[in-house]
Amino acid sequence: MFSQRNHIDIVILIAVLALMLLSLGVVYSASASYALAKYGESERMLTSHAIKVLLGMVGLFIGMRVNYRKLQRLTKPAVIVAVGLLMVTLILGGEAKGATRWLRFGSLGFQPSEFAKYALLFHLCTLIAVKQEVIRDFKRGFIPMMVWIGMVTVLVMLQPNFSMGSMIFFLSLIMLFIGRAKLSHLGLTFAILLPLIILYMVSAEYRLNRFLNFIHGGGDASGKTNYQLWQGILGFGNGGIFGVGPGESKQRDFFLPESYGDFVFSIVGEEYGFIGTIFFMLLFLMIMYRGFRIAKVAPDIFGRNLAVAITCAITCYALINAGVTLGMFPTTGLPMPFVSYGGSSMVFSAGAIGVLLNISSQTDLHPRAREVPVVGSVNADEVNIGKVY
């Protein structure tokens, strides 16, 4: 009896485990002074992040097991839950720095942004599977996309959270693209929205100020334009071509703030040096490639959309955080997917990256094993049975 079985995609699983475990070191190096001095443990850091990257493979795995096309028809309820939990974080939040981002449950905390750019990128794909008919008509297929958009767009741009609420938006467009809405619709509401988000931006000093550094060339060593931004390039400075070693950067003990976060990847650059900041970039382009490669033969519509909005959720985040590290971006809050320290990025992104390798178990590009029955006295010379592809 002829039968095939397909397996997951190898390459993106290694790539994302090597991601996962090398940011252990990574976030210990950067974070053990800070730990030591806040909390008298060096190790403090390390053991918070060690929990969420074992967090992560389990939401990696448990999405490797769960049959994708079962998540079409609870993408609705998470959006709505999604918007549910931004309202409440707006009114019950813990405040951060001036932002209101997190929902706090006494120790633990959780950021409901993250949660809700999955929810709508994944529903955003159920709707244009659906409405593939209608998607190019306005009324009944581009404006009820854009409603779920706007939603969860200004919701995040409330907390405030502009990094993130413009990612969100940027990633939407991109599906919306994908599903082939037309240009026309796109272009007028990038025309209606662009005053609004200018103006947003400038609505807050420190916002416009992240702006104008950026566009008159970063910052200076005296602090007074960008100081983060200067600290971690000087970081790649110092790691020079193979780094000064690990656990031996000096910018994550006396001059980057919070370098175990969004500027993670400034210690890997001086630690690593050139060799490790292309290793990792190299993970993430592989991520890119294998993930647009499984969605160019995902089986369904769904699936496609699917594999296309993880696989740009995860690298433009990746490409961004670094080039912000490299002052080729304005500094953001965006962190670096599987590297940065924080939880709920961790947990979702690996999930997400679940669903990927998912969607690649039930394409043909990597099939396991394949029988073929043997008819009449056919030599098995000529039959391969079993044959591993």
Given for the second form:
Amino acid sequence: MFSQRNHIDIVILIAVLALMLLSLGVVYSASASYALAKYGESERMLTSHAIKVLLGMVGLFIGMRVNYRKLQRLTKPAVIVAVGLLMVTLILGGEAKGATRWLRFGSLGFQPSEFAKYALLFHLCTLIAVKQEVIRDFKRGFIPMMVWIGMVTVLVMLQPNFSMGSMIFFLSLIMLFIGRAKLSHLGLTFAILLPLIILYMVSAEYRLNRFLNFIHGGGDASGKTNYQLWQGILGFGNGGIFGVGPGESKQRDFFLPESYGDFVFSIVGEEYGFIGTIFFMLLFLMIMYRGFRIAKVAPDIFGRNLAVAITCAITCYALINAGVTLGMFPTTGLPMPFVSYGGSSMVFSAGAIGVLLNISSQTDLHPRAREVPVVGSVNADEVNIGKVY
Amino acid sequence: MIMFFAVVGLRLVQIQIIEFPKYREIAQKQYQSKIVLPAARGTLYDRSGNVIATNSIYVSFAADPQLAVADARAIASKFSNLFGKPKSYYLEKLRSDSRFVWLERQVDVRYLKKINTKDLEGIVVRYEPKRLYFHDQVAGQLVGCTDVDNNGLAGIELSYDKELRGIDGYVIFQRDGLGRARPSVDYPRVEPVNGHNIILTIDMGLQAIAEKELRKGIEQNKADHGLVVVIQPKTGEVLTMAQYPNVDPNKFGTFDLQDQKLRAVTDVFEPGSVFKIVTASAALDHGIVVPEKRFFAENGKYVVPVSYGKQRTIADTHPEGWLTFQEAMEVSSNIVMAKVSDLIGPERFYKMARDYGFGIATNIDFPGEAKGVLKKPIEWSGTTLNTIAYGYEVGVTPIQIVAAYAVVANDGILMQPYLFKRETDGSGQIVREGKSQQIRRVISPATARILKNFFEGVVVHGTGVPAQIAGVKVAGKTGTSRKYIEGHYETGSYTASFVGFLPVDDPQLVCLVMMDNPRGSSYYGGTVSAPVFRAIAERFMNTSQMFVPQDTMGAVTTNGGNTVRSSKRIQTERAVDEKERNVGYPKGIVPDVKGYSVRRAVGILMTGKFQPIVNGSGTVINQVPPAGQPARPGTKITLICQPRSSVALNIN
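Switching forms now, from the form predicted on its own to the form predicted together with the partner chain, please provide the structure.
Entire complex below, previous chain first.
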């Protein structure tokens, strides 16, 4: 029943499972004080997170079991559903901190943007594979892809969720690039979009403030708007090399807001120290390395593109989240995949990893497998992954 | 992308390894707070156990405006009612952005009962100890003072700061981001160790008497300032260090530093005639003169040839012809002393002055002692020997002078003057005992006997006659020195001093009275300072159990006042204004009435709104509660009295 079991990339599987299990401890510690204050029981958010971890594992299992080739036919409906959901969210969605990002079904809520991200990226993989012949043609190749990218990005940004929107856009461009779209087309897109991006940033005060804070404060100011960032850095610093120990975090006691969410990495740094943060980073590094390796030996272009898309989505999120908590980027609302408290990111990221594992299971671990292209004419070697990243 | 990982890694190294100590400190400050549990500063007592300085606990109210939001109005109106300030005053503070504002500082503890802090959220209560000096300005300079954090700043508070201060304890509190605190489980509470008590050799009763009499003397003689030092010659214990104008350590910060010095140890002056003790000692101890040896006093003007044909005149206030050496001391002839110094010679003179302790600090346990100026013979000019023989070209401190006269009273042995009698811990256990310490033999017992004789003569028929006390043999020496101001000796600006001891046969105390720049009818030590000496000595003899004269005729106040002097004294005593009598004892402090007649004592107590209860009749020999204790108006004060004749008998 599970004939390709032997070929699953066990390193990625272990790394992801490790992140998910470690997240239980970290989220519990980071959320205990808040949960106690809000719900009267410190385990409340742990329970909720554990359910999400379980859902994530289910997602991972499903992704792993479904032959990724079957996805090719599903990507178009998926992205259409995603656009629909984003529209519904804009109209009906629940507010969280000034943005409508949530759709609720009873007690269950999820972020359509997480789904939209993977739907779009997957669909781009399909388009690149299918339109291989015309991809360098502006009208027949580039424009149709940009239409999908533009729709999703704009809808996400309208929520408004600038960081998520720009991440989706950025990842899409990467896909176009490795899909060998014309560089001039990409350059043109940038030239048109840059003024728009600036306009967008300036349009909302909090975004401008965040940005200005980042430029001026450099992450060291303890001013009010920069408070969260400063407390995040304090968390890392307080941990030192070995950390203050599991469950001993002080920053979680209402010093660091949302310590269980986007800033959970700071709690990792405080409780487990440099050892802990480096270990987490190494896990993501592993995922990246093995992910690109899978892309390299993928049996077809669609598989290769999928592997790149998934690997980039996971690792870029992890890196940008880490960079934000460390004061190297302006504060954004990006979670750390598998670690931050939050169901949508957990489930969809895990599902994506499942797809990646499915691809890995269909490759021959021997390098010569690459020499037999299955679909399309592009040899994987021509994709210079190293150059891009 | 690998680069990206590397950058994140490097940033982690920077924050978590390199800058770790900095962040750890900031974070700890954020989530830990140290609440100091102040140690109680030790109590200061005088030699008979009267409290000089102790602590009172005051309470301070503060608030955390972030927690007091709901109750802000209630708090403001409560405080407004209690302290009489407008509500808006408190509301403004309660609406501030900070997390800690003082509402009222160092107020009486009874306010704590009136403010139910449990009902009002956000109120913080702090107990703050504050030093309280029971005797206000009495011994102000000697006792010194502390700053708001109870650190000794001056005087005894400074010299025994280490013993008095104790060790503060603390509790580490852990706070969360909402400001809620709970005691940290990681750090145990460290209890404070209270400071030790210091018992001084000072007699506060005598100190108060001395200050009162000194003040009277200064006012009568229009002097700038003055001081009194009393020590026990046989032990070196300092009984009194009075000074006027004085300062009240309770009002720290309101007086200037110049007034805060204890001049008896910090000020150097040219002693004048009181320094003749050195000349006489050297001459007698080396057998250069005998008391009967006669000198010609040049009828008041002695022209001394100085090198290169110049000459110099030494003058006496009272011109005399031929005098024995003893007579020359009694009338304080500068000319004879100059002549004798030539016989002594620089080396022997210098050695004697040095042996008496001049030019070296006495090492009394008090901060800021000056050592005075005593030049070595090699630095002397041609005239120094003659000049120093009658007390010029030398700088001494009052405590050095007193210690030197104590040598004569103590049969020739120099004692270390000291203020520290005992150190006890919180339970009253003795930690350390002050010890009487001999420094050296300065003169032979025989020389000491002759000098005693000389000094007695000074009081009997010399310059010190105003120091006479009926029935007690008093010995002493007067000194009137011109002040050296801006390079020359100023006519009309004098230091008038009298130093003496009594009773001569078994000296119990040595007392120096000095007044600076008296501008009244007279400026001589004998006429200005000697009467103050007498008044202090009399009061002391009446009140002190220490004083047990050997002489059976030594009754201080004889039955019925049958000598002229004593009856006169009683009359003047009665004439003294009641108010003035109570100088040094402000409202709410029991006055010292020991040694007074019952009628006077009752009068004084009534003025202070106390309720006297008389036991017996005659003179007050004891009082309960003792002088210096704080008491509310209406407090009953029991006076134990004995008829005057039996006081005398008692002394015997």
